[in-house]
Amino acid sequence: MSGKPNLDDLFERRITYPDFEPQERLARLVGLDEHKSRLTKMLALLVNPSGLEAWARKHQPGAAALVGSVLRRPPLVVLAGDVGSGKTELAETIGDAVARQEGIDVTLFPLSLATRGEGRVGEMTQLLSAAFEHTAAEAAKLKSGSGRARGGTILLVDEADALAQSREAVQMHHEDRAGVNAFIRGVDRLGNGKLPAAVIMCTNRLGALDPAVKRRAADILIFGRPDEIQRRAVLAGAFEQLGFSPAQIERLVAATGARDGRPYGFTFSDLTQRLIPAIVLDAYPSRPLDPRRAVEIAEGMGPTPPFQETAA
């Protein structure tokens, strides 16, 4: 790669917040209410460190080294999880809660899966280094000596063990190494610099990152599959006002769970990228939604296996 990375090599698209599209999206992740309020609590943190110092002196005065060991956390966040279960989706829309609490605009850079380069030496070094400086100076520019920034960044890396991958790994290309070391500078720049700025990282292999990246993760989220409660929310949400009766979504419920010697039941995205679509266009365009035929249609549905994750 020569010249500097323009932001199309390095953002799959760009995201301000709020907005009501992402604020719908956010809606419609049931079951998830403790890792929304987690996420929201940290992001909220770094653009406003004043909040919990005000909280401090009302509620836990004498709390001061306490409140700077929680602001002293690197501004890095681990969604890890299985397929489907709703890591990305929270990721993506989780700044649309944080804009709201806060009166902000926060905006959110996807990093490309192009950044891993194309395997040229010092490639994917010089992406990731741009994409920090990027997001950095974007920060940079909503910090204020208040307390209180006029705005925050998200910089959301999706598949993160492509970029991350432990540097203990045998086979690891030079390269990948250098790329890993990038990615660390990266997250103790923003820390150090007290920017308005935070990482997202998914990733289906929780344990294939490297340790220095774990052990900077203010946080790691764990995100299973829907439980009996979270899918009976989502297919209710769904069915309910459509004239399914409790008894029917109940037995939707049991079909999209884990049954007939299966040991795991349906992803959120199964039920709403595969199943409520798949029920709908049944029916369309002739005839009206028939809940016996809904449950045929999950019952034949198979749910996506789990994701095995290997040693590195």
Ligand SMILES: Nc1ncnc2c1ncn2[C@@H]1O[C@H](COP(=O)(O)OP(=O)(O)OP(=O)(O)O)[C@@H](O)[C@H]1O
Contents of the next structure:
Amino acid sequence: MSGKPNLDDLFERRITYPDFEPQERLARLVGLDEHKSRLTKMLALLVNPSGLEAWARKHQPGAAALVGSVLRRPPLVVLAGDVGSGKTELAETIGDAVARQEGIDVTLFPLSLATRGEGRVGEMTQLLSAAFEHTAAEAAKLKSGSGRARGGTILLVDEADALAQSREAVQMHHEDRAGVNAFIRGVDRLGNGKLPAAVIMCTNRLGALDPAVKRRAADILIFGRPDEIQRRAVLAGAFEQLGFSPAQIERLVAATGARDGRPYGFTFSDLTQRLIPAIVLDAYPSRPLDPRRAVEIAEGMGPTPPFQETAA
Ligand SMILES: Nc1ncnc2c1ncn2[C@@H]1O[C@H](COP(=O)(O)OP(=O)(O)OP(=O)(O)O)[C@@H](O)[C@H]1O
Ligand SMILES: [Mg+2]
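Switch from the form predicted on its own to the form predicted together with the named molecule and print that structure.
Now the full complex is given, and it begins with the chain already shown.
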């Protein structure tokens, strides 16, 4: 890529809500109700700040100063935590909840920094600047004179670990530092313009998150591995209807938890993308699913090791 990136290079695809596909994916996420609710409120307020003023008039007269301080928060939410825990999935689908709640269209611009951090000097900075510029321009078209915007935009900066390396870390590459600065400038620009635009950043490395990025986050949502109840919800969702008994599902729940001296269990993605497909493919093409085989497969399959936060 040379020169200024064009739109198609920048965003692999854009997603527009409401749409039934993200709606279904959002509904399938287990154990994230609190995250969904906080994220929806935060995004909805950017699109419709008058909603909070209406709330204050009705429920909390005299709260103008409080309302102001909520509305002045920078439009950034950080989703942080372990691998395969639903960060990208939530970021890619939450726009649907906002669009439905507010009765408007919401567009997501997804940008992954996964492979970008090691690119040419200046490339990440250029990408980020272009992404923010584009998001701001789209959002400006949707802003209305007063009250509710005509639509909303979300910029998703996924796999943002390169940006999570603290500016204080001596080892931090010059290019990464420039990237962090471009990111901060972009968030500030969207906020100062009071645009119906938000930034969602996903990272595995909360511990290394740059202090200036952290300070700007209106909210930091932490994602982890499923507990027993959440594993049960995922596994029962997959196998209950296929005739697995509650006791058989319990065996799967136990086999996918911390055990045999291993302090961690399966991630959500270990369950949905590795275990469940392995159980299905074990039976395919000649046999029906066999709950006993399913437990054996689970016991023989190790979970992904937790993401280790190393010093930046
Ligand atoms: N809370 C959840 N409930 C149900 N399924 C989940 C949940 N979280 C993740 N999954 C499953 O795991 C898959 C991977 O999740 P996702 O891509 O969101 O992980 P991530 O947190 O972004 O991980 P990484 O840090 O590796 O990018 C999803 O497509 C989904 O199938
Ligand atoms: Mg992800």
